[in-house]
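There is one chain below, alone, in structure tokens, taken in the form predicted alone.
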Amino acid sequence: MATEDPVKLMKQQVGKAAADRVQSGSIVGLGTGSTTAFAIQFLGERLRSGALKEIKGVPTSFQASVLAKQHGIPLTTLDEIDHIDIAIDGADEVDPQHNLIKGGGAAHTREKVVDSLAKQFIVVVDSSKLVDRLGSTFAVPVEVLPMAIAPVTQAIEKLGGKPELRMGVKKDGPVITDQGNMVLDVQFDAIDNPAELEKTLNNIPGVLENGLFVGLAHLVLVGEIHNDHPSVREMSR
């Protein structure tokens, strides 16, 4: 019988441990990501099982949406309600100073809203995420409204920025987010002052959001594996 892949497992305990922490009766910000994936499934299973009871979720994507509605979580709005008790969400990388670069799955923008209200946001990610300075293995995603492409691109180059438009994989031409926008996927050479450079970056015409969150996250959830057995680090600030 195959054993099964450890950093999968990995992903399940983190994404467990995450939902866990989710009480009944809470307003709950769903990421976007493989391993929030996780987290929404291990919610879906606590409300099954009568350990969670009425929990409304706040989707960061259509895929968050569409993994919720699989797995029996009610779903709502921000027109609905006037607080988020907790975000779970990945990122693509994490700083010293739990700092995010997030975007990945172009959803940044959404999940920057959601994450942003939440009393309590929780980070889940594996260990190959944490880095030492932001930019270190992942460019900054940029959402863009199509209409200003050139004139942004030539914004970010004047940073110091290399600004790559994101295609898609299995379709032809540029990723669109859900917000119907492109992703400019820009590599720095070095981000000194990532608060700096989220602010920058927003005030050039044309761009809707970026993937640096600073600030933002209250605890890491950490997998890691160690002799092929996953565990999960906490890393709170």
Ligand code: 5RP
The other form holds:
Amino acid sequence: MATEDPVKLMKQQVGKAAADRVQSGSIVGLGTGSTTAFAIQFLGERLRSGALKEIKGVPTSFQASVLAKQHGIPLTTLDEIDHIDIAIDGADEVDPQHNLIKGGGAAHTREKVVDSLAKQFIVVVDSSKLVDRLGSTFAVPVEVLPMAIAPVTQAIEKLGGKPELRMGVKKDGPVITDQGNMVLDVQFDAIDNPAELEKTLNNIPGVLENGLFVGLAHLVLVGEIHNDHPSVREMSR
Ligand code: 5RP
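Which structure goes with the form predicted in complex with this ligand, now that we have seen the form predicted alone?
Then the entire complex follows, led off by the chain already shown.
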């Protein structure tokens, strides 16, 4: 194997494996992030080669829509369709029950809408994303209306979380989502019941959505490196 970045190789392989599962005529949810970017690239290649025909993409973010256009994938919106056949999306953490933390790209609100509508939601990750317990390596992103940032911060602290306002990179001030909101990254000592925490967080007035995706993923594809060679494993529960 060449001296290529192993994480990039795993992401490439797993993105390709997911893109290969898309069939002609499908409506495809297009996730956000560096792994899904490879899936979008390979979908574009399959369209150009003629192996895949007449798909329509539903982007989960500005980034996904820009990439899809770059790679020649026709786009649609939820107003124009009545179903999504397959969604491909990345994750920041995956637990053994296929529950996820998402939102590393602050796109989890639209991602949850699109991924939850898909008949098949495929998660694409490299092996570094697998954890025994959610919250071990990654904080839970929570999208918040800017005018409610103070009361939501206090409510989350009362729940035992440690919220931190996500700040921009090469931009002064906080990250602003595609919807014009802010993101709190919330560290919890332990997430014993992700389903309950997901609901509790969303019940705080001013919270739009949080990055806990519980019971949504149908299949997790994991990119791995064995003996210097990248491969893809289907993770079973
Ligand atoms: C964006 C996401 C991403 O899917 C998640 O952060 C994984 O990204 P990457 O594939 O770049 O590691 O949830 O909101």
